[in-house]
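One chain is shown next in C-alpha cells, namely the form predicted on its own.
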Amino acid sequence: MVGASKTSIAIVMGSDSDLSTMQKCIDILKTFDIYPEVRIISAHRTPDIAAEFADNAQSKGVKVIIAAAGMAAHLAGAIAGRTPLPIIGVPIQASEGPTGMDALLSTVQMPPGVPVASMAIGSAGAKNAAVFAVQILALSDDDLAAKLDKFRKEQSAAVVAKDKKLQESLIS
C-alpha cells in the first residue's frame, strides 16, 4: 500500500525470506513519514508481474524503486530495463551460496545505459537504500530535506555521545 506521504517509494523483494532484511529499510522510511508500497515479485518466477509492475510504477506515482534479491538477483536489473525511475538494488545473502557476493555482482554489473544504484549486501545495504531514496526525493521536497538534515544531525550527535561516554569510562 502506498502511504500517507506525498512521496512514493516502492520496495520489491524476490522472496518473502528477504523481508527480515528489508524491514530495516521500511523502518527507516517510516521515520521520514514515508510508507512504501511493499511487494514480493520474482524476476524469474513471476516475470509477467515484474514487467507489469515496472511498466506501471511511474504512472502510479512511484518515484524511486528499491529492489532486493539474493542469488542471481536479477530483480533490480529486470525492473531497471523497463522503467525510467531510479532503481536502488539491495543484494541479499541467500541461505546457501557465496555469502551474497553472487547477488552483489548480479546487482552491480549492469550494462551501460541501464543503471542500478547498488548498495551493500544485507541489512546495511537495506538501511542505506532507504536513506539514499530519501536523498533523491529530498532534492525536490523541502520538508523531506529538513527531515533528512535532522536525521544526519541526530546520527552525528549519537556518535559524539558514544565517544564522550567512552572517554569518560577511560578516565575513571
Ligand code: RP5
Contents of the next structure:
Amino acid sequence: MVGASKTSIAIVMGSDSDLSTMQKCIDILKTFDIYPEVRIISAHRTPDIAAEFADNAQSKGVKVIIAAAGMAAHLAGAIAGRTPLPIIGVPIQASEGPTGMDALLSTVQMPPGVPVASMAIGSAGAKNAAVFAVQILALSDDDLAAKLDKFRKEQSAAVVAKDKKLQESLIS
Ligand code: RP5
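We have the form predicted on its own; now please give the form predicted in complex with this ligand.
Zooming out: every chain and molecule, the one shown earlier first.
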C-alpha cells in the first residue's frame, strides 16, 4: 500500500491564474501525505489535452479528479463526460465578471447522469475538495481513515479552544 494514495488524486485547473487558490487544496492533501498529480489543462484552450487526460486517468491509477476553473467553467463537466471516475469541481472567482457565480453554475448545473460534486467558490471550495477526496479514498484505505479521524478531531479541538479563550476573555 505504500504510495498508493499518493497517486490516487489528480488536480487539474484551467489556468495558472487558478493556482494560488488551488494551492490550498494541494497543501491540505500534503497534510495527509498525498502528493497529487497537478496539471494546467483547459477545456476550451486545450480541449484535446483535456480529453486525453480524462480518457487515460483511470488506467494511470487515478481514483478521484479535482477540477478547478473560472468563468465558463466547463473543465470539470467536460472531464466527467469522458470518465467514470468521481469528479470534484471547484469554481474559481475570476479577476473580472460575476464574483464566481458564473463558474459555480457552470460547474454544478450538470445534466442528470453525469454528475460533478461541486464545492463552494474559491478557497473554501479548494480546501473542501481536498477533504472530500480524502473522504472518498478513506473508504478503502484504513491508514487514510485514521488520518482523517485525527484531522477532524484536531479541527474540533481548535474550535473548542477558541470558544474557551472567548469565554475567558468575557469574564476577565
Ligand atoms: C478559466 O478562465 C480559468 O480556469 C481561469 O479561472 C479563467 C481565466 O483564465 P486566464 O485568462 O487567467 O488564463 O478557463
